[in-house]
Structure formats: C-alpha cells, structure tokens
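Take a look at this single chain, the form predicted on its own, given in structure tokens.
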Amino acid sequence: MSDILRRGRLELVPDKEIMEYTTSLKADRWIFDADILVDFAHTVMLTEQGIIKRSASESILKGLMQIRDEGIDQLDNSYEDIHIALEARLIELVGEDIGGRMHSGRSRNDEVATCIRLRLREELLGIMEDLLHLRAVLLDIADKNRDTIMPGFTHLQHAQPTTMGHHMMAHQQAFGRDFERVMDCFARVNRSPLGAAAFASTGFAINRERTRELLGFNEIIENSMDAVSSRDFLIETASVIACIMVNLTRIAEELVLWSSKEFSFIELSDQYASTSSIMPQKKNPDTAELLRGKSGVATGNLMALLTICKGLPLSYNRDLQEATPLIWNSIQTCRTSLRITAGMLASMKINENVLAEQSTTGFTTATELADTLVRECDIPFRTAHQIVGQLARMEGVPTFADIERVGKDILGESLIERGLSEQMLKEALDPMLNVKRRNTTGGPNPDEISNSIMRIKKQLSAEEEKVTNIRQSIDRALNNLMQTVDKYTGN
C-alpha cells in the first residue's frame, strides 16, 4: 500500500538513513496505548457530532480494538511515526472509505500533544506514589532511630550531635516538597489540546469539551496555537525530576561515604553492592554511586529540552519531536531511582555503636558549652564563643579547670563565681542531653521527632488519598469512554 501521508504532495520517498533520522517510532512506543485512547475518544466525538456515520464509527472502533490487541509490533515500521502507522493499519483493516475518515478535524500536532499528556500524567502519578513510598521508608527509619545519636555535619566536618531520626526526617521533608512540585506540575499537564488541529482549529463542528471529558482531562488548553506548539509542560516536568534526582544524590553521597571504612556508619545490603574483579575483600556501594551519577541524565535532559524549545516560532515545529524521548528517559530514570533508593535505605544496617562513638568527635558539643556559659554565667554569646573557640584548640575534651582558666584570661574574672559548676559542664558535654535540649519545632529532640513523625504520617495519608482520588477520576472517565466504545461496537 502506498504511503497515505506522502502520496499526494511528495513524489520521492526517504532513503533508509533519512527515515532512521526522522522517525519517532522508537520513542512512540511509550504512547501506543494513549494513541488508541485518543483515537477512541475522537471517533466517538465525531460520531456524536454527526461528522461520521454510526456504521463507519463501528468499523473504525472495532479496527482500533484489533490494533490495540495486536500491539505496536504489528504496525508497519516504515512510517515516520506511530500516528500514521496506526492509521495506515486501520485503513488496511477497514478500507480507506471508512478508516480514512477517522482523522477528520484533527492533526498529528494536536494528536501527539494529547498522547504525550495522557501518558505523562500517568507517569507523574507513578512518581507521586514512588515519592510517598520513599518518604514512608524514611519515616520508618526515623521512628526506629529517634534516640540513635550521631554526629551532624556542616562542610562535611563534625558540627553538633544529632540523631539518625532527625537526619532521615530532613531528607523526608525535602521529598515532601518534591511531591508538592509534582502535584502542581500534574495540574498543568492534565489539560487537553485535542481539537486544536494543526494550529488553527478546524472547520468541522467538533466538541472539544466532549473529548476532554472522555479522556479525563481537567481542562482544555483554549488557544489552539498554544495547544500544539507549547512544550513548557515537558520542561516543567523535567525540572521537577531534576530536582528530585538532585535530592536523591544527597542520600546517595551519604550512603557512599557512610559505608566507607573511614565512616562505617552503615553497611549496605549485599543486594545493592558489588565487589572488585581483582580485590576480593571489596564491597563497593556501586548502586549508590550509579544513583549519584544518574542525576546527570536528568539534568542533561532538562538542559536539552530548554535548548530544543528555545526560540521556536509559533506554532508547531518538528524540532519538538526531539523533546519527547528526553522526558521518557528522565521519567524512567527518576522512577527507578526512587524505588532503588527506598530499597537501599530499608535494607541497610545502621552501626549504632560507631555513630555513638563519633557523636562527640571533633568537639561537637562546643555549641552547647557556649550556650551554657551564656545561660548560667550571664555573658554575651560572642564572648562565650571566644572562650570555647580557644578551648577547641586544645587536645582532648576540656576539663573544668581548663574552662575556668581560659574564662579568666578572657573575662578577667572567674566563671565559677558567675555560677558555672562541674555538673553543668558534664551536661553540656553529653551528646544526648545536647539533643534533648533542642526541643523546638523541627529539632532533634526525640519527643519532637515523634511529634513530627505523627504529623507527617497524617500528611502522607492525605496525600495518598489525593493521588487515589485523581486515579479514580481518570479511571471513571476512561471506563466511560470504553463503555461508549463497547456500545458503538455492540460488545
């Protein structure tokens, strides 16, 4: 059969190299099911509007159902995209007089934009579910480690004592913001461009609201030119994914560091490690390293999308074909990375004894000692900072005599006479008491961590319900579409 797209205007056909250069069929595998749904909805709408006859509609819909059952591999891969390949197969099944009517009032431009949005919204819902699972894992670790003392870091230097629970809650909160970003992004993705045609709408009396309803979109993209030419929803999605991946790399970097002999804070499950081909003693955190590296994929795809879309005149340009594979690559990378991270965290062994031993290394209790001098001796914090700073130059933990001596050198008077006692010093140097004193909202105090966990669990439950409600709304719409198709085909 001749090429249904090129046979009218063009005489020459592309050679193999040109075809491979211009085809999008490989990336179009992602949208095969979505394309069938769009064809279903468009055909139903055309029938309801009296643009095609009911008898033709029945044949078209039956043909589409057969194509869906056959799968994408049965389509002719000599066409430049899935839309023409699918339409050509339909015409092959039901004839051109019937199958050739399906594309009335529609262009590949609005068709592909609709297909991408359909598939993308499904993946965004999946990302939200993956984020909810990862956050639940982090909450579980935090709950079990509210009292697991460890050193906190700034500049990768020992800073102050904290707990593993507090540390995990920090990561959870970052992914909570990622969830909000995905939810916001979803709202802009779930809009229908169908009916915009090439860019100037169509002279057929179509009903864009009906196809929106059948496909479960929340809104219509009103301007037909913007509907087919804009890919800012891809850029926004890629940006959100890049942010998620960057947040994942912070965990990945910590897992790599913490599993080293220099730290020995944790041990990864063998499932997420490898060994050396020559050094038999090695247990390498390869999965975490790959996770760290894969952020470059997401960042690179975002930059590529921005570059592709930059400076394109209205309306549709074929450059946009190059944008689609990038978002599928980012989606796949992100979703796998989220699940891998959850698995690594859930299965890792936390070396609590090592964490406790290291919790005071590097004089991490110095800040609390300075705070104690301020509270108990009524001196300015900056003066207390100077006193403790000089103590930090000394080897080992400062004694009560050391503090008294340095205090006299700087203040010119006794800290003991100002109210400092050995018991106060002992408490200031105790890492767990350091942690317990920090009981303001968001602090590492174990009770505050418990309160935070309870709040976040309620939040996760509410967010999970939101995702479920969105899925159910879409499912109802698509079920209604398929019931209408069944009614038209007599099934």
Second form
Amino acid sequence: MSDILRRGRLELVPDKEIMEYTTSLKADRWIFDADILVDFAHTVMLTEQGIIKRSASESILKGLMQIRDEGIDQLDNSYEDIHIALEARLIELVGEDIGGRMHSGRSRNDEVATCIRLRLREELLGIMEDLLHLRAVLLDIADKNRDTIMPGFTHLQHAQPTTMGHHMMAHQQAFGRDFERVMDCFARVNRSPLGAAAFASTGFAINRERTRELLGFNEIIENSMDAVSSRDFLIETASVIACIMVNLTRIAEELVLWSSKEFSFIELSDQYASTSSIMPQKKNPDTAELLRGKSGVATGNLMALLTICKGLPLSYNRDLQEATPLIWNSIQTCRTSLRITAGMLASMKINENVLAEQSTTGFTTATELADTLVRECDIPFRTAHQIVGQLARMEGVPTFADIERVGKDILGESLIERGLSEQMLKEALDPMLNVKRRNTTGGPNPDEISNSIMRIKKQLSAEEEKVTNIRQSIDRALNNLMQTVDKYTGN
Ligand code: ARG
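Give me the form predicted in complex with arginine now, not the form predicted on its own.
Let's see the whole complex now, leading with the same chain.
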C-alpha cells in the first residue's frame, strides 16, 4: 500500500462508501490555499530553527509552489483529507527523504485549525465589506427618501406616519451592530493554533511566535489542547451570521409584503422576480422569499455546530470535521445574501404616491392629534388618548366639530375654549407635519435624518479604514512570508 498515512499501522483499505463517509476533501477546497500558506510558514520556521536543512526546505517550498500552481484537482482524491493528499503529492514530487520532513513538529490537528482560521478571517473581512456596502445602499435610499412619507407599522397595523428614509435608516442601524459583532468575532478568529501539534505540543524546538507572525495572526492560542480542540470560534461566527441573516429576513419579508398588490409600496426589478408556469400574469418576489428561506439554513448551521461541539471530550475528535463545512455554507449563504439584498434594494422602484396616500389610512395621525390636545389645551395625555380613541371609532378622519363634541363628553369642557383651533387640527392631521415635528434624535424629521446620514457616513468611512488596515497588515505578513519563501527557493 502506497498510502503514506495508513501503510504503517493499517492493513485494510476503506471501501468507496467508507471513504466517502470519512473524507473531508470536498469541503477542504475551502482551505487548499490556506494549507499551502500554513505549509510555507511551518517549513520556513522549521528551517530557521535548524529542524530541517536549508537544502531540504528549498525543495519542499518549490514542491509546494508547484502544487499550488497545479491546483487541488491534481491531488490524489483517495486520501481522507487535503493535508495528507498534499503531503503525498509533495513526497511524489521531491521524494520522501525531503518531503517527508515537512510534517515534523506538527499534526493535522493544529494544521486544520490553522487553515480554517486563515480562510475564515478572510471571509469575515469579506462579510464586513459586504455589510459596509449594504449599509451604503441603505443610506443612499434613505438620503433620496428623506421626504417620502409612508405609514409606519406596529403589529403590522398602520401606526404613525414616517418616511422611507427613516425606515431604511432603521435597517442600516441593525447592520451597523452586525458589523461590530463581526469585528469582535474576527479578533478571536485571528489567532494561531499552529505548533499545538496533536494536542500536547512537540519536543521539537519550534517557534510558535514565528509562525504566528508569518501568517499574520494577532496572537497565539496558548494552551495546545485548547488550540486543537476548540471550535467555539465557529459557533461564534455562525451565530453572528445567523443574526445577520435574521436581520436580512426582516427586509426580505417587507419586500415580499410591499411588492404585493395589497401594499404596492414598491416594485422589485424583474431581475429579482420570477413568474408562474401557469399564471402568465404573475410577478413573484422569489429572490426575497429565498433570502427569507436561506436564513433557516444559517440558523440550522448554528444549531448543528452547537450540537456537534457539545460534550466533546478534550482534545481533538474527528467529529470536528463535520463542523467545518457548516461554517463555509453559512459564510457563502451570508455573503451572497448580503450582496443580493443590496442589489434588490438599490434597484427597487418606490411608489411614492401609494406611500403618501397610505400614510394616513387607519388614522395614523391620531397620536399627533392627542399630543396637540395635550400641548394646546393643557389636558393630561391619558385624557387626550381617550378623546382621540373615541374619535377613532368613527368612520373617517374626525372634523373639528367631532373633536369639540367628544371632548365635551369626556372632559366636560370645551376644547376650543381651552385653546384648540381648526388650524391646529389641520396641522395635526398633516402627515408631513407629523414627521417634521418628530425631530428628536433618531426621529423621522427629514433634517434629523440628514444629520444621521452624515454621522453614519463618517462612521462607514472609519469602519472601512479599519477593515483596510487589517487587510494591509495581513497582506504585509503574507507578502513577507512569500518573500522569505522566494529567498529560500532562489526566485
Ligand atoms: N480533516 C480533518 C478535520 O477536518 C483534519 C484533521 C484530522 N486529524 C486526525 N487526527 N484525523 O478535522
């Protein structure tokens, strides 16, 4: 048997079904590039530490370069994972006497954990960028719709007038918190488990700090048992993603509702719609529905990760292999969902007339009318609430006479004598004035929205700069690693 992993200890070869059951090669596509980088860094460190000879590391690094150029498809797919398939190819290229030295002082356990963290940190930076883009799109729509009056809802019942700008800013704010969560999570992902070996570290005089530096990690995960066996960083990532997806579904749900005939608030671009195979008139918001549905997958991945990791004794257990593909699936779902949502929002048509018309249906100005009675007639809010509540039972918008009559019934006094005028009533019933009066921080007043947009724009640039700085520091480390590799291989 030529299998470099099994030939020593094992006699029988797994059959096709067992192999397919146990291999991680399919999901390992995600970590192929990362694995080469980890091999580069480990080999450089082993050489610097005098554990392998410079001449050997030259061949190993050259071999790794060739493997990188050949790509994952050239690897022998009968191996149980990328790490061993890659090492087997290396040995095929440079011989066992040299290639067989690369894995000194290392195990696939610390190797795989390092690879996952390397790729994941890249994806987290990607998610942060996708979030920044989505937030910029929401800001842009908000900016254009500071004066687009619409009904605001609670319990999905018409509640008070607001604006599309205010509404979009609300979603933006939620994604701002998601951004912070991804950034926090990134700090815990960007740590190096390399050097932990199987779990008990190694007797070779390796330098964990050096591989950390070469791979651009922030710090090392000190305890070697914890380093190989913990996947809480996957649980954390999956939970942050589940949160993002849930926030996205709130938009998805609104897009589905708003594009229905009953609402007609918006029309989605045809790109994001489907039609029916039988009902030729249909324009269905399928992309938004799928977004809503895909969140279930992200939530499921979080549950599966928690369940896989629960009760695992220290240290490495092969169960952990089942955890990794879930995170790639969550990553992919989340990143495409963020981009699709941004596209769907940026291209939708907002039906301003319908929104304006609907902004007062269901007597949405009732709160402002009650507030007016409090302000102008100096009555308690609870009493005003009762007066307007009684008025709301009637058909249509109350007239000045209606208010005076109900006011007298409840209060036993004339609201007019207490200072109410027809002009005040008119203003209270005007949806735009309702919105303008709500000018406290975070309210829908268009000037307040402008201020808020300005503040968030600054925040977005600061956050963009943070992501760029992180990317640059990782790039610097990896460039330095590649320069070192080039130096060793004489490139
Ligand atoms: N494919 C494995 C995983 O994803 C790599 C580590 C395997 N280690 C082992 N001792 N079998 O976890």
